[in-house]
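Listed next as structure tokens is one chain, alone, in the form predicted alone.
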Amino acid sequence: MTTALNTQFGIEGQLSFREDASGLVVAEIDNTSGRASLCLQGAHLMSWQPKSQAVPVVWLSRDTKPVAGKSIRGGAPVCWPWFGAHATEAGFPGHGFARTVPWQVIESGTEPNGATRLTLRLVASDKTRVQWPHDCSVDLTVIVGETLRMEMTTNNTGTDDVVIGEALHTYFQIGDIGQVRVTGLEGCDYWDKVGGSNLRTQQGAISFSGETDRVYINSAAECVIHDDKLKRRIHVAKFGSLSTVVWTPWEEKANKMGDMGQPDGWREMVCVESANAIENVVKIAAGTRHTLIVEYRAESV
């Protein structure tokens, strides 16, 4: 599989392809501003580090271990075509059934300032239309470089207009999480999982001493991670996205995961998630289409 994939979207010098321990295939990028990797499994990407950091921004666990049909804890899982618990059926997954699927390679190129870009497709099959019985197409286009954009297009190429919660739930790589504040969600509402659910306004940058899961609402504003102990800023530009997701599991949570890198290994990665969710789902007209798009930049203070 590897061979055909090298030769027909593999590009001396930028991308290859790859089967890793558990056979799962996964997309090398390494370029002149930056470097990626990408599980075909759940289009995950599974890191990503400009040449200018000396640290990755997108955090991978190291305790994580690839796995034919479970998601991958670090990078940046996709959630579609559902956000958090399927609404009527308590036995479909969590988050959709994206990331555990396989996705296939339909484009690559160069783009005209060197980064690299990979186009991936999700797989229907007789298991995914039992759970999302809908005419629908989902791509996802990374383009790796100095910044990492991501662009998640659903294309409603039925007849029935279709509704959809999504998100890329981004793992972000920090110095630690008692030392980072997230800007740009000021005085925006949202919905605070931990302990209930509960709709409460955010006073001021967010910071964290505790579990936090919260879902900001109605806004499509851009989020700054300011890292003190790693002296960087990474900031989250998002279109066509209203929520934001901000999670931080805490030891105790951390700890019955137990594939979050222990012992510490929560303490080194924070989620600023670009979603549409709860209030902010999308409806897609028939024969329509809608795209989530996120940059992520990193620069160092």
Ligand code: TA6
Second form
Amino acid sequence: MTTALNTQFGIEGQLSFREDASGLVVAEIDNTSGRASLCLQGAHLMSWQPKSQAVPVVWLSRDTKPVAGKSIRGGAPVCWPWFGAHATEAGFPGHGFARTVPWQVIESGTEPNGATRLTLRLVASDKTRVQWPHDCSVDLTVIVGETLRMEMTTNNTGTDDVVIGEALHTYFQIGDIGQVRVTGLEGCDYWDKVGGSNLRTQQGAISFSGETDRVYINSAAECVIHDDKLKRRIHVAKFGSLSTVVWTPWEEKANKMGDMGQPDGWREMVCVESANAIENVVKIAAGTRHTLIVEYRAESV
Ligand code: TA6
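Could the form predicted together with this ligand be shown next, to go alongside the form predicted alone?
In what comes next, the whole complex appears, and the chain from above leads the way.
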């Protein structure tokens, strides 16, 4: 399978496809300005490191690996066509099914600045229609270089309007969760999911001293992760997204999850997710499309 992919979509010296020990296919991108890996199952970007950074910017648990039908811990999981628990079906997968089913490669290329572009598509199938009976496809385009851009486009090819929840649920690599602040969401309302679901308003920068699980709503703001230990800032810009999710499981929940990279991998990640969730879910009229875009940039300070 990888021979055909490399023939059709491989780019000499930039993009190749390999079969993982799990039998899943992984795209490896390595160009003059950045490197990344992406599992075709779930169109799941697993890692990204600009050549200017000594440490990866996107975090991947050392306790995770691609397994057919299972989500990978870390990287940038694609949450679609719902975010969080399904509204009515407790047995449906959290964050939707997109991240655990095969996607198809549909295009690859090199950007004018030398960045590598790869697009994958998930089309409706009998399996997906069981959980979501709509004729929609979703494309994910990743553009890997000194910055990382991801564009997630839902195309409603059906005859009914649909409503989706979605997120690029990105795990960022940091030096230590206790030495990190997130700015950009000052004054925004958020649903605090720790200990229930309470609506609050952000006062000042976000810092971390325990489990934090917040869905900031009605905000298109760019966020910045200030990492005092690694002495860098990560800029998280977004378009077509009105929710931002900020999450760290902290120690007790991380230990229960068991795949966060023992003993303290949880200290080296923070999620800043660009989403449309809760009151920001998106209605896509029949025959139209909607795109959520993120662009990440890291700078040493
Ligand atoms: O985005 C934060 C969150 O919804 C948390 O509540 C936690 O469940 C996290 O996602 C991880 O979810 P996952 O299904 O990937 O284990």
